[in-house]
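One chain comes next, on its own, written out as C-alpha coordinates in the form predicted alone.
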Amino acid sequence: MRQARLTVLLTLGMLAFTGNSTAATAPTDAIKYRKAVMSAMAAHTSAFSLINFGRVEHQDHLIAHVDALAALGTQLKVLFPAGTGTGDTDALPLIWQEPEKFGQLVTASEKSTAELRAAVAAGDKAATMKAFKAVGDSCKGCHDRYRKEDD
(Lines of atoms letter the chains of each structure in order from A and count residues from 1; the text may use other names and numbers.)
(Lines give C-alpha, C1' and ligand atoms only; values in the text may rest on other atoms or scores of the structure.)
Protein backbone atom coordinates (compact mmCIF):
# COMPACT_ATOMS: atom_id res chain seq x y z
CA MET A 1 0.00 0.00 0.00
CA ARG A 2 2.81 2.41 0.93
CA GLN A 3 4.63 1.56 -2.33
CA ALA A 4 1.45 2.19 -4.34
CA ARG A 5 0.99 5.63 -2.76
CA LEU A 6 4.60 6.53 -3.44
CA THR A 7 4.22 5.46 -7.07
CA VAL A 8 1.05 7.54 -7.47
CA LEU A 9 2.70 10.59 -5.87
CA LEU A 10 5.78 10.28 -8.06
CA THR A 11 3.63 9.88 -11.16
CA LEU A 12 1.54 12.95 -10.27
CA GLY A 13 4.70 14.92 -9.59
CA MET A 14 6.17 13.98 -12.96
CA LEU A 15 2.94 14.90 -14.73
CA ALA A 16 2.88 18.27 -12.98
CA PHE A 17 6.50 18.92 -13.94
CA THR A 18 5.88 17.91 -17.54
CA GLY A 19 2.84 20.16 -17.70
CA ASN A 20 4.83 23.15 -16.52
CA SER A 21 7.64 22.59 -18.98
CA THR A 22 5.34 22.67 -21.99
CA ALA A 23 3.36 25.77 -20.98
CA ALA A 24 3.57 28.73 -23.34
CA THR A 25 6.05 31.40 -22.32
CA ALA A 26 4.54 34.76 -21.47
CA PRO A 27 6.01 37.61 -23.58
CA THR A 28 7.24 39.42 -20.45
CA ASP A 29 9.11 36.29 -19.35
CA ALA A 30 10.54 35.80 -22.85
CA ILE A 31 11.86 39.37 -22.74
CA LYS A 32 13.38 38.82 -19.28
CA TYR A 33 15.03 35.63 -20.53
CA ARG A 34 16.35 37.41 -23.66
CA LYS A 35 17.85 40.14 -21.46
CA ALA A 36 19.44 37.56 -19.17
CA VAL A 37 21.07 35.74 -22.10
CA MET A 38 22.29 39.02 -23.61
CA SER A 39 23.70 40.10 -20.24
CA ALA A 40 25.47 36.77 -19.92
CA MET A 41 26.97 37.19 -23.38
CA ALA A 42 28.18 40.68 -22.47
CA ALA A 43 29.69 39.41 -19.22
CA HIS A 44 31.53 36.52 -20.90
CA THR A 45 32.77 38.85 -23.64
CA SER A 46 34.08 41.25 -21.03
CA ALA A 47 35.76 38.46 -19.06
CA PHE A 48 37.31 37.11 -22.26
CA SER A 49 38.68 40.58 -23.10
CA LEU A 50 40.19 41.06 -19.65
CA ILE A 51 41.97 37.71 -19.85
CA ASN A 52 42.90 37.78 -23.54
CA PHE A 53 44.41 41.25 -23.38
CA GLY A 54 46.39 40.47 -20.23
CA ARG A 55 44.50 42.67 -17.78
CA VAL A 56 43.89 39.72 -15.44
CA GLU A 57 45.84 36.49 -15.04
CA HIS A 58 43.26 33.77 -15.52
CA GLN A 59 44.29 32.11 -18.77
CA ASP A 60 42.84 28.84 -17.48
CA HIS A 61 39.37 30.49 -17.46
CA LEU A 62 39.52 31.62 -21.09
CA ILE A 63 38.07 28.43 -22.57
CA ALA A 64 35.15 28.48 -20.12
CA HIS A 65 34.17 31.96 -21.31
CA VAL A 66 34.38 31.11 -25.01
CA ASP A 67 32.50 27.84 -24.39
CA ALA A 68 29.73 29.88 -22.77
CA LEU A 69 29.73 32.43 -25.60
CA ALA A 70 29.47 29.70 -28.22
CA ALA A 71 26.63 28.01 -26.32
CA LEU A 72 24.77 31.29 -25.85
CA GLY A 73 25.36 32.14 -29.51
CA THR A 74 23.30 29.12 -30.49
CA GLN A 75 20.39 30.42 -28.40
CA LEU A 76 20.05 33.77 -30.16
CA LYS A 77 17.76 32.41 -32.87
CA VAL A 78 14.98 31.66 -30.36
CA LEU A 79 15.21 34.80 -28.23
CA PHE A 80 12.96 36.99 -30.36
CA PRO A 81 9.63 35.18 -30.70
CA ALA A 82 6.60 36.97 -32.10
CA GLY A 83 4.86 39.07 -29.47
CA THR A 84 8.04 40.16 -27.66
CA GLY A 85 8.60 43.44 -29.45
CA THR A 86 6.73 45.62 -26.98
CA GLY A 87 7.06 46.19 -23.28
CA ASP A 88 10.32 46.42 -21.37
CA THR A 89 12.58 45.73 -24.33
CA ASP A 90 15.21 47.56 -26.35
CA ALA A 91 14.41 45.46 -29.42
CA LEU A 92 13.13 47.47 -32.35
CA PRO A 93 10.06 46.31 -34.32
CA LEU A 94 12.36 46.07 -37.36
CA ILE A 95 13.46 42.64 -36.06
CA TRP A 96 10.06 41.19 -36.89
CA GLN A 97 9.69 43.27 -40.07
CA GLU A 98 12.98 41.97 -41.50
CA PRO A 99 13.12 38.35 -40.36
CA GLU A 100 15.52 37.23 -43.13
CA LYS A 101 18.02 40.02 -42.60
CA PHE A 102 17.80 39.67 -38.81
CA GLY A 103 18.25 35.90 -39.17
CA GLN A 104 21.42 36.43 -41.20
CA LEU A 105 22.89 38.57 -38.43
CA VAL A 106 21.93 35.99 -35.81
CA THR A 107 23.61 33.30 -37.91
CA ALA A 108 26.73 35.48 -38.17
CA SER A 109 26.81 35.81 -34.38
CA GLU A 110 26.41 32.07 -33.91
CA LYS A 111 29.17 31.37 -36.42
CA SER A 112 31.57 33.95 -34.98
CA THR A 113 31.19 32.72 -31.39
CA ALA A 114 31.80 29.14 -32.56
CA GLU A 115 34.90 30.27 -34.49
CA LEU A 116 36.19 32.11 -31.43
CA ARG A 117 35.79 28.97 -29.35
CA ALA A 118 37.64 26.89 -31.97
CA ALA A 119 40.48 29.41 -32.22
CA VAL A 120 40.98 29.57 -28.45
CA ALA A 121 40.81 25.76 -28.18
CA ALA A 122 43.47 25.49 -30.90
CA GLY A 123 45.69 28.03 -29.13
CA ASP A 124 45.84 30.12 -32.33
CA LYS A 125 46.30 33.73 -31.20
CA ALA A 126 45.93 35.24 -34.69
CA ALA A 127 42.73 33.31 -35.36
CA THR A 128 41.49 34.21 -31.88
CA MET A 129 41.95 37.92 -32.56
CA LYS A 130 40.26 37.62 -35.97
CA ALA A 131 37.34 35.67 -34.49
CA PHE A 132 36.98 38.08 -31.57
CA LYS A 133 36.73 40.98 -34.01
CA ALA A 134 34.05 39.03 -35.92
CA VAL A 135 32.11 38.50 -32.67
CA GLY A 136 32.25 42.22 -31.94
CA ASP A 137 31.25 43.10 -35.50
CA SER A 138 28.28 40.72 -35.43
CA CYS A 139 27.07 42.10 -32.09
CA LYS A 140 27.51 45.69 -33.28
CA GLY A 141 25.78 45.02 -36.59
CA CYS A 142 22.73 43.65 -34.86
CA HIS A 143 22.63 46.27 -32.11
CA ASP A 144 23.13 49.17 -34.54
CA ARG A 145 20.17 48.13 -36.66
CA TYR A 146 17.80 46.35 -34.28
CA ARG A 147 18.31 47.86 -30.82
CA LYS A 148 16.98 51.13 -29.43
CA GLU A 149 19.66 53.72 -28.82
CA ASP A 150 20.63 54.36 -25.21
CA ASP A 151 19.35 57.64 -23.87
Second form
Amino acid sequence: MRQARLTVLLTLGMLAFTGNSTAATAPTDAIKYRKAVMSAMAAHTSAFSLINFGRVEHQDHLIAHVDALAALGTQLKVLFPAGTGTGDTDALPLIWQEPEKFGQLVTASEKSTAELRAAVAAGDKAATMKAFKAVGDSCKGCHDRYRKEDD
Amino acid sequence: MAARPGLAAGSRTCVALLLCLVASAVAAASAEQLARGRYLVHAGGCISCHTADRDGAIPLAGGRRLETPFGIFYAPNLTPDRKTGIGGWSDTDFSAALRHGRAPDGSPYYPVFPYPAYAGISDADVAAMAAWLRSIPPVHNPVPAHELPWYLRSRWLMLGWNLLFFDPQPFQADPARDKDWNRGAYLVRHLGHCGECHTPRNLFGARDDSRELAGNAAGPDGGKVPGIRQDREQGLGRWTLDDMLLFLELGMLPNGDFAGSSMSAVIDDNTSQLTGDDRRAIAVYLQSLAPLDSP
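Mind giving me the form predicted together with its partner chain, seeing as the form predicted alone was just shown?
And the full complex, kicking off with our chain again.
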Protein backbone atom coordinates (compact mmCIF):
# COMPACT_ATOMS: atom_id res chain seq x y z
CA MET A 1 0.00 0.00 0.00
CA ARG A 2 2.63 2.45 1.09
CA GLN A 3 4.81 1.23 -1.73
CA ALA A 4 2.06 1.88 -4.25
CA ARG A 5 1.46 5.35 -2.88
CA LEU A 6 5.14 6.10 -3.14
CA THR A 7 5.22 4.93 -6.75
CA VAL A 8 2.24 7.10 -7.61
CA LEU A 9 3.84 10.09 -5.93
CA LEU A 10 7.13 9.47 -7.66
CA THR A 11 5.47 9.10 -11.04
CA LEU A 12 3.49 12.27 -10.52
CA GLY A 13 6.64 14.05 -9.46
CA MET A 14 8.50 12.91 -12.52
CA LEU A 15 5.64 13.91 -14.75
CA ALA A 16 5.57 17.30 -13.17
CA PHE A 17 9.31 17.59 -13.60
CA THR A 18 9.48 16.57 -17.25
CA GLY A 19 6.38 18.66 -17.94
CA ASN A 20 8.14 21.63 -16.50
CA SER A 21 11.29 21.28 -18.48
CA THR A 22 9.61 20.99 -21.88
CA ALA A 23 6.83 23.53 -21.44
CA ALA A 24 8.69 26.56 -20.26
CA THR A 25 11.82 27.80 -21.99
CA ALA A 26 12.96 30.88 -20.13
CA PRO A 27 12.11 33.94 -22.29
CA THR A 28 15.70 35.16 -21.90
CA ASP A 29 16.94 31.96 -23.52
CA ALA A 30 14.33 32.12 -26.26
CA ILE A 31 15.59 35.63 -27.07
CA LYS A 32 19.22 34.47 -26.99
CA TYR A 33 18.34 31.63 -29.33
CA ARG A 34 16.48 33.94 -31.72
CA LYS A 35 19.47 36.27 -31.94
CA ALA A 36 21.82 33.32 -32.43
CA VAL A 37 19.76 32.04 -35.37
CA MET A 38 19.54 35.54 -36.86
CA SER A 39 23.31 35.96 -36.53
CA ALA A 40 23.85 32.57 -38.15
CA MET A 41 21.70 33.66 -41.10
CA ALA A 42 23.73 36.85 -41.35
CA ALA A 43 27.02 34.95 -41.27
CA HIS A 44 25.91 32.67 -44.11
CA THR A 45 24.58 35.65 -46.08
CA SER A 46 27.90 37.46 -45.72
CA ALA A 47 29.95 34.39 -46.68
CA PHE A 48 27.62 33.72 -49.59
CA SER A 49 27.94 37.24 -50.95
CA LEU A 50 31.76 37.22 -50.75
CA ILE A 51 31.78 34.17 -53.01
CA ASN A 52 28.86 35.18 -55.16
CA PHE A 53 30.26 38.62 -56.00
CA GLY A 54 33.63 37.11 -56.82
CA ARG A 55 35.58 38.60 -53.91
CA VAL A 56 36.85 35.17 -52.82
CA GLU A 57 37.12 31.80 -54.59
CA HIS A 58 35.44 28.79 -52.95
CA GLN A 59 32.63 28.45 -55.47
CA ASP A 60 32.25 24.91 -54.09
CA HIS A 61 31.20 26.33 -50.70
CA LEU A 62 28.29 28.24 -52.13
CA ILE A 63 25.77 25.43 -51.77
CA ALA A 64 26.64 24.86 -48.09
CA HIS A 65 25.77 28.47 -47.31
CA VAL A 66 22.46 28.45 -49.16
CA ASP A 67 21.54 25.06 -47.67
CA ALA A 68 22.05 26.55 -44.22
CA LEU A 69 20.16 29.73 -45.13
CA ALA A 70 17.20 27.81 -46.49
CA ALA A 71 17.14 25.53 -43.42
CA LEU A 72 17.33 28.49 -41.02
CA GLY A 73 14.66 30.23 -43.09
CA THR A 74 12.18 27.52 -42.12
CA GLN A 75 12.93 28.11 -38.42
CA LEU A 76 11.95 31.79 -38.35
CA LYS A 77 8.33 31.03 -37.60
CA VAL A 78 9.04 29.51 -34.17
CA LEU A 79 11.49 32.19 -33.06
CA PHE A 80 8.93 34.66 -31.80
CA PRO A 81 6.89 32.96 -29.05
CA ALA A 82 4.59 35.14 -26.94
CA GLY A 83 6.36 36.67 -23.96
CA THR A 84 9.68 37.31 -25.73
CA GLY A 85 9.03 40.94 -26.60
CA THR A 86 10.66 42.48 -23.52
CA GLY A 87 14.11 42.24 -21.99
CA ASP A 88 17.35 42.19 -23.96
CA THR A 89 15.69 42.28 -27.33
CA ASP A 90 15.25 44.60 -30.30
CA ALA A 91 12.05 42.87 -31.37
CA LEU A 92 9.20 45.41 -31.43
CA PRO A 93 5.81 44.73 -29.74
CA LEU A 94 4.19 45.25 -33.16
CA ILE A 95 5.20 41.64 -33.98
CA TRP A 96 2.59 40.33 -31.52
CA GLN A 97 0.07 43.06 -32.32
CA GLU A 98 -0.21 42.21 -36.01
CA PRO A 99 0.68 38.50 -36.15
CA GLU A 100 -0.88 38.07 -39.58
CA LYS A 101 1.20 40.72 -41.31
CA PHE A 102 4.34 39.57 -39.49
CA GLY A 103 3.56 35.99 -40.52
CA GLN A 104 3.46 37.07 -44.15
CA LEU A 105 7.01 38.39 -43.89
CA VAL A 106 8.15 35.18 -42.21
CA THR A 107 6.62 33.15 -45.04
CA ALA A 108 8.09 35.46 -47.68
CA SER A 109 11.53 35.07 -46.12
CA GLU A 110 11.21 31.30 -45.99
CA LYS A 111 10.19 31.29 -49.63
CA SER A 112 12.99 33.60 -50.77
CA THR A 113 15.71 31.55 -49.07
CA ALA A 114 14.30 28.36 -50.65
CA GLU A 115 14.32 30.05 -54.07
CA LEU A 116 17.91 31.13 -53.61
CA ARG A 117 18.86 27.57 -52.79
CA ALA A 118 17.07 26.33 -55.90
CA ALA A 119 18.76 28.92 -58.13
CA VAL A 120 22.23 28.04 -56.83
CA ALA A 121 21.53 24.30 -57.13
CA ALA A 122 20.47 24.84 -60.74
CA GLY A 123 23.66 26.81 -61.43
CA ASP A 124 21.59 29.70 -62.79
CA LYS A 125 23.64 32.87 -62.27
CA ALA A 126 20.98 35.39 -63.26
CA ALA A 127 18.33 33.71 -61.10
CA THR A 128 20.83 33.57 -58.23
CA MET A 129 21.44 37.31 -58.37
CA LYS A 130 17.72 38.01 -58.46
CA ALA A 131 16.97 35.60 -55.63
CA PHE A 132 19.77 36.99 -53.49
CA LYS A 133 18.31 40.46 -53.85
CA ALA A 134 14.91 39.09 -52.82
CA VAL A 135 16.44 37.47 -49.72
CA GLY A 136 18.03 40.78 -48.80
CA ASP A 137 14.75 42.61 -49.33
CA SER A 138 13.00 40.17 -47.01
CA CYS A 139 15.59 40.63 -44.23
CA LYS A 140 15.56 44.41 -44.73
CA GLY A 141 11.78 44.65 -44.97
CA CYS A 142 11.25 42.82 -41.69
CA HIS A 143 13.96 44.73 -39.83
CA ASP A 144 12.52 47.99 -41.12
CA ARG A 145 9.15 47.37 -39.51
CA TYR A 146 9.78 45.03 -36.60
CA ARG A 147 13.26 45.69 -35.26
CA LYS A 148 14.09 48.59 -32.96
CA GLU A 149 16.68 51.13 -34.00
CA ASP A 150 19.73 51.38 -31.76
CA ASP A 151 19.04 53.65 -28.86
CA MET B 1 18.27 72.98 -116.18
CA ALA B 2 17.55 69.48 -115.14
CA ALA B 3 19.75 70.06 -112.17
CA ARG B 4 17.63 72.91 -110.76
CA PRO B 5 14.56 71.09 -109.70
CA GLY B 6 16.90 68.52 -108.33
CA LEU B 7 18.68 71.15 -106.29
CA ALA B 8 15.47 72.77 -105.22
CA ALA B 9 14.05 69.42 -104.26
CA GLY B 10 17.27 68.67 -102.48
CA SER B 11 17.27 71.87 -100.47
CA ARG B 12 13.56 71.39 -99.70
CA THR B 13 14.25 67.97 -98.21
CA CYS B 14 17.15 69.57 -96.48
CA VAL B 15 14.91 72.17 -94.86
CA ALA B 16 12.38 69.52 -93.95
CA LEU B 17 15.13 67.35 -92.58
CA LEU B 18 16.52 70.21 -90.57
CA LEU B 19 13.10 70.93 -89.15
CA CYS B 20 12.72 67.25 -88.34
CA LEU B 21 16.10 67.20 -86.70
CA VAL B 22 15.31 70.29 -84.65
CA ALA B 23 11.88 68.97 -83.70
CA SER B 24 13.21 65.59 -82.68
CA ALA B 25 16.07 67.20 -80.79
CA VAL B 26 13.50 69.14 -78.76
CA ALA B 27 11.43 66.04 -78.18
CA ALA B 28 14.50 63.99 -77.32
CA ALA B 29 15.76 66.66 -74.95
CA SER B 30 12.52 66.74 -73.07
CA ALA B 31 12.17 62.95 -72.89
CA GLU B 32 15.74 62.91 -71.67
CA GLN B 33 15.00 65.67 -69.22
CA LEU B 34 11.99 63.76 -67.88
CA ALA B 35 14.04 60.61 -67.41
CA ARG B 36 16.69 62.67 -65.70
CA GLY B 37 14.10 64.33 -63.47
CA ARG B 38 12.73 60.97 -62.42
CA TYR B 39 16.24 59.74 -61.64
CA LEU B 40 17.01 62.85 -59.59
CA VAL B 41 13.79 62.61 -57.59
CA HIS B 42 14.99 59.14 -56.57
CA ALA B 43 18.53 60.35 -55.84
CA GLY B 44 17.01 63.13 -53.75
CA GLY B 45 15.11 60.67 -51.57
CA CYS B 46 11.92 62.71 -52.08
CA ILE B 47 9.82 59.53 -52.25
CA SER B 48 10.69 58.33 -48.75
CA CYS B 49 9.17 61.44 -47.15
CA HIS B 50 6.49 62.42 -49.63
CA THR B 51 4.74 59.02 -49.72
CA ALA B 52 2.36 57.89 -46.97
CA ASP B 53 3.50 55.03 -44.76
CA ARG B 54 0.86 52.48 -45.64
CA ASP B 55 0.54 49.59 -48.07
CA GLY B 56 -0.50 50.73 -51.53
CA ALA B 57 0.15 54.43 -50.89
CA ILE B 58 0.67 56.34 -54.15
CA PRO B 59 4.28 57.52 -54.43
CA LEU B 60 4.73 61.29 -53.92
CA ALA B 61 1.05 61.92 -53.09
CA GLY B 62 2.09 63.00 -49.59
CA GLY B 63 0.69 62.36 -46.13
CA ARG B 64 3.62 60.72 -44.38
CA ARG B 65 3.69 61.55 -40.70
CA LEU B 66 7.14 62.74 -39.60
CA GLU B 67 7.62 62.76 -35.85
CA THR B 68 10.36 65.13 -34.71
CA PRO B 69 11.42 66.66 -31.40
CA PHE B 70 9.70 69.85 -32.63
CA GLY B 71 6.31 68.33 -33.40
CA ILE B 72 4.58 66.20 -35.98
CA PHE B 73 4.84 67.20 -39.64
CA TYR B 74 2.93 65.82 -42.61
CA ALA B 75 4.80 65.81 -45.91
CA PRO B 76 2.80 67.56 -48.67
CA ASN B 77 1.47 66.10 -51.90
CA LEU B 78 3.98 66.63 -54.75
CA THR B 79 1.76 65.43 -57.58
CA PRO B 80 0.47 68.12 -59.98
CA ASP B 81 -3.03 68.19 -58.47
CA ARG B 82 -4.10 71.85 -58.46
CA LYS B 83 -6.02 71.77 -55.18
CA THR B 84 -3.97 69.46 -52.96
CA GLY B 85 -0.64 69.16 -54.78
CA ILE B 86 1.79 71.46 -56.58
CA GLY B 87 -0.10 71.70 -59.88
CA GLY B 88 0.33 75.13 -61.41
CA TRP B 89 3.68 75.83 -59.74
CA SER B 90 6.26 77.53 -61.96
CA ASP B 91 9.89 76.45 -62.10
CA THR B 92 10.67 79.52 -60.00
CA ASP B 93 8.17 78.48 -57.31
CA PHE B 94 9.66 75.00 -57.25
CA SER B 95 13.22 76.25 -57.09
CA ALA B 96 12.42 78.70 -54.29
CA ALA B 97 10.83 75.88 -52.26
CA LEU B 98 13.59 73.36 -52.82
CA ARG B 99 16.65 75.59 -52.55
CA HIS B 100 15.52 78.50 -50.41
CA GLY B 101 12.80 76.95 -48.27
CA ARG B 102 10.23 79.52 -49.40
CA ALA B 103 6.61 78.86 -50.39
CA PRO B 104 5.12 80.63 -53.42
CA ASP B 105 3.56 83.19 -51.02
CA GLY B 106 7.01 83.94 -49.58
CA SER B 107 6.45 82.22 -46.25
CA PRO B 108 9.29 80.01 -45.01
CA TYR B 109 9.11 76.24 -44.69
CA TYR B 110 10.17 74.33 -41.60
CA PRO B 111 13.64 72.82 -42.00
CA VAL B 112 12.29 69.29 -41.50
CA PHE B 113 12.04 69.65 -45.29
CA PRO B 114 15.78 69.35 -45.98
CA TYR B 115 16.09 72.48 -48.11
CA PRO B 116 19.34 73.41 -46.31
CA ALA B 117 20.94 70.41 -48.07
CA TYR B 118 19.04 70.91 -51.32
CA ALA B 119 20.26 74.51 -51.59
CA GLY B 120 23.30 73.18 -53.50
CA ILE B 121 21.33 71.38 -56.22
CA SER B 122 22.17 72.69 -59.71
CA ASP B 123 19.76 74.75 -61.84
CA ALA B 124 19.54 72.03 -64.49
CA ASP B 125 18.71 69.38 -61.89
CA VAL B 126 16.02 71.52 -60.28
CA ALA B 127 14.43 72.16 -63.70
CA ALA B 128 14.50 68.46 -64.58
CA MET B 129 12.86 67.45 -61.28
CA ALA B 130 10.17 70.10 -61.72
CA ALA B 131 9.50 68.89 -65.28
CA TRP B 132 9.16 65.26 -64.22
CA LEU B 133 6.95 66.04 -61.21
CA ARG B 134 4.70 68.00 -63.57
CA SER B 135 4.43 64.96 -65.85
CA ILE B 136 3.18 62.40 -63.29
CA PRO B 137 -0.56 61.84 -62.82
CA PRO B 138 -2.20 64.30 -60.41
CA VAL B 139 -3.61 62.70 -57.25
CA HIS B 140 -6.20 64.43 -55.13
CA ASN B 141 -4.94 63.84 -51.61
CA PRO B 142 -5.38 66.50 -48.93
CA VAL B 143 -2.70 66.24 -46.26
CA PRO B 144 -3.37 66.96 -42.55
CA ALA B 145 -2.02 70.16 -40.97
CA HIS B 146 1.21 69.83 -38.93
CA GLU B 147 0.71 69.29 -35.19
CA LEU B 148 3.10 71.71 -33.53
CA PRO B 149 3.47 73.23 -30.07
CA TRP B 150 1.98 76.76 -29.89
CA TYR B 151 5.36 78.46 -29.87
CA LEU B 152 6.29 76.95 -33.24
CA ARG B 153 2.99 77.35 -35.03
CA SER B 154 3.97 80.50 -36.88
CA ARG B 155 6.04 79.67 -39.97
CA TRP B 156 7.45 83.18 -39.95
CA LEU B 157 9.58 82.22 -36.94
CA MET B 158 11.63 80.20 -39.38
CA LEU B 159 12.90 83.47 -40.86
CA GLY B 160 14.91 83.79 -37.65
CA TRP B 161 16.10 80.21 -37.95
CA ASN B 162 17.14 80.81 -41.54
CA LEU B 163 19.00 83.95 -40.54
CA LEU B 164 20.98 82.02 -37.93
CA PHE B 165 21.51 78.69 -39.62
CA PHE B 166 20.78 78.88 -43.33
CA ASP B 167 23.27 80.18 -45.84
CA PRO B 168 22.31 78.82 -49.25
CA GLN B 169 25.35 78.22 -51.44
CA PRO B 170 25.49 76.58 -54.85
CA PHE B 171 27.63 73.45 -55.03
CA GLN B 172 31.24 74.27 -55.88
CA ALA B 173 33.25 71.48 -57.43
CA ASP B 174 36.73 71.10 -55.94
CA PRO B 175 39.18 71.24 -58.86
CA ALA B 176 41.82 69.47 -56.77
CA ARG B 177 39.63 66.35 -56.62
CA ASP B 178 38.58 63.98 -59.39
CA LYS B 179 35.21 63.61 -61.07
CA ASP B 180 34.02 60.73 -58.86
CA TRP B 181 34.80 62.59 -55.67
CA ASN B 182 32.99 65.71 -56.83
CA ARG B 183 29.97 63.78 -58.00
CA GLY B 184 29.96 61.90 -54.67
CA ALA B 185 30.19 65.15 -52.71
CA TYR B 186 27.21 66.53 -54.64
CA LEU B 187 25.14 63.39 -54.05
CA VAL B 188 26.03 63.01 -50.37
CA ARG B 189 25.96 66.63 -49.22
CA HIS B 190 23.16 67.98 -51.37
CA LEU B 191 20.85 65.73 -53.35
CA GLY B 192 21.09 62.64 -51.11
CA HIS B 193 21.13 64.79 -47.92
CA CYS B 194 22.88 62.02 -45.95
CA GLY B 195 23.87 64.59 -43.31
CA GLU B 196 20.25 65.31 -42.42
CA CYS B 197 20.34 62.03 -40.48
CA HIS B 198 24.04 61.19 -40.06
CA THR B 199 25.23 64.62 -38.82
CA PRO B 200 24.45 65.62 -35.21
CA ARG B 201 22.18 68.61 -34.61
CA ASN B 202 22.25 71.47 -32.14
CA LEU B 203 19.43 72.48 -29.78
CA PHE B 204 17.66 74.32 -32.56
CA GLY B 205 17.70 71.36 -34.86
CA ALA B 206 20.41 72.77 -37.15
CA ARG B 207 23.16 70.46 -38.42
CA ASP B 208 26.50 70.73 -36.65
CA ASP B 209 28.67 70.60 -39.77
CA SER B 210 31.87 70.65 -37.75
CA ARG B 211 30.99 67.01 -37.11
CA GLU B 212 29.66 66.29 -40.58
CA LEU B 213 28.48 62.66 -40.94
CA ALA B 214 30.05 61.73 -37.58
CA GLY B 215 26.82 60.13 -36.32
CA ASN B 216 23.72 61.46 -34.61
CA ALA B 217 22.53 60.32 -31.19
CA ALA B 218 18.98 61.53 -31.89
CA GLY B 219 18.01 60.49 -35.42
CA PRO B 220 14.70 61.09 -37.17
CA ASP B 221 12.90 58.21 -35.43
CA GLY B 222 14.52 59.01 -32.11
CA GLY B 223 17.09 56.25 -32.63
CA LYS B 224 20.83 56.49 -33.00
CA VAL B 225 22.25 57.02 -36.50
CA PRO B 226 25.78 55.65 -36.95
CA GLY B 227 28.68 57.76 -38.15
CA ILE B 228 29.78 57.20 -41.77
CA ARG B 229 33.22 58.84 -41.78
CA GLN B 230 36.35 56.68 -41.74
CA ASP B 231 36.42 56.16 -37.96
CA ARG B 232 37.17 52.54 -37.18
CA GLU B 233 34.78 52.20 -34.25
CA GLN B 234 31.97 54.67 -34.93
CA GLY B 235 32.24 54.72 -38.70
CA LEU B 236 33.16 52.97 -41.90
CA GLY B 237 36.91 52.67 -41.21
CA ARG B 238 36.82 48.91 -41.56
CA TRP B 239 34.69 48.85 -44.73
CA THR B 240 36.18 48.30 -48.17
CA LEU B 241 34.90 50.06 -51.28
CA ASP B 242 33.14 46.82 -52.28
CA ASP B 243 31.45 46.62 -48.86
CA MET B 244 30.03 50.09 -49.45
CA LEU B 245 28.87 49.34 -52.98
CA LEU B 246 27.00 46.26 -51.80
CA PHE B 247 25.47 48.17 -48.91
CA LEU B 248 24.26 51.02 -51.12
CA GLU B 249 22.78 48.55 -53.61
CA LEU B 250 21.29 45.88 -51.32
CA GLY B 251 21.41 47.21 -47.77
CA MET B 252 23.71 44.43 -46.60
CA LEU B 253 26.25 45.27 -43.89
CA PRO B 254 29.67 43.58 -44.05
CA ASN B 255 28.60 41.12 -41.32
CA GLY B 256 25.63 39.95 -43.38
CA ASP B 257 23.03 41.82 -41.32
CA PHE B 258 20.61 44.08 -43.18
CA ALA B 259 20.01 47.73 -42.33
CA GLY B 260 16.55 48.52 -41.07
CA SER B 261 14.78 51.62 -39.76
CA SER B 262 14.97 54.79 -41.81
CA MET B 263 18.04 53.62 -43.77
CA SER B 264 16.14 50.84 -45.50
CA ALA B 265 13.92 53.45 -47.17
CA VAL B 266 17.04 55.37 -48.26
CA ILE B 267 18.30 52.18 -49.88
CA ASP B 268 14.99 51.17 -51.45
CA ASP B 269 13.97 54.59 -52.80
CA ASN B 270 17.35 56.18 -53.39
CA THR B 271 20.70 54.36 -53.47
CA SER B 272 19.52 51.05 -54.98
CA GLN B 273 17.96 53.06 -57.84
CA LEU B 274 21.20 54.84 -58.76
CA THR B 275 23.60 53.90 -61.53
CA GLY B 276 26.65 51.89 -60.47
CA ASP B 277 28.78 54.96 -61.27
CA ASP B 278 26.82 57.15 -58.87
CA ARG B 279 27.02 54.53 -56.09
CA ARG B 280 30.76 54.35 -56.66
CA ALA B 281 31.00 58.14 -56.48
CA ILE B 282 29.22 58.13 -53.11
CA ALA B 283 31.56 55.42 -51.81
CA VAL B 284 34.66 57.26 -53.08
CA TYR B 285 33.53 60.46 -51.37
CA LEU B 286 32.76 58.71 -48.05
CA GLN B 287 36.16 57.01 -48.14
CA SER B 288 37.81 60.42 -48.29
CA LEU B 289 36.32 61.64 -44.98
CA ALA B 290 39.04 61.49 -42.34
CA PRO B 291 38.08 59.99 -38.99
CA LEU B 292 37.16 62.53 -36.31
CA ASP B 293 37.20 60.45 -33.15
CA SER B 294 39.63 57.61 -33.68
CA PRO B 295 43.29 58.26 -34.44
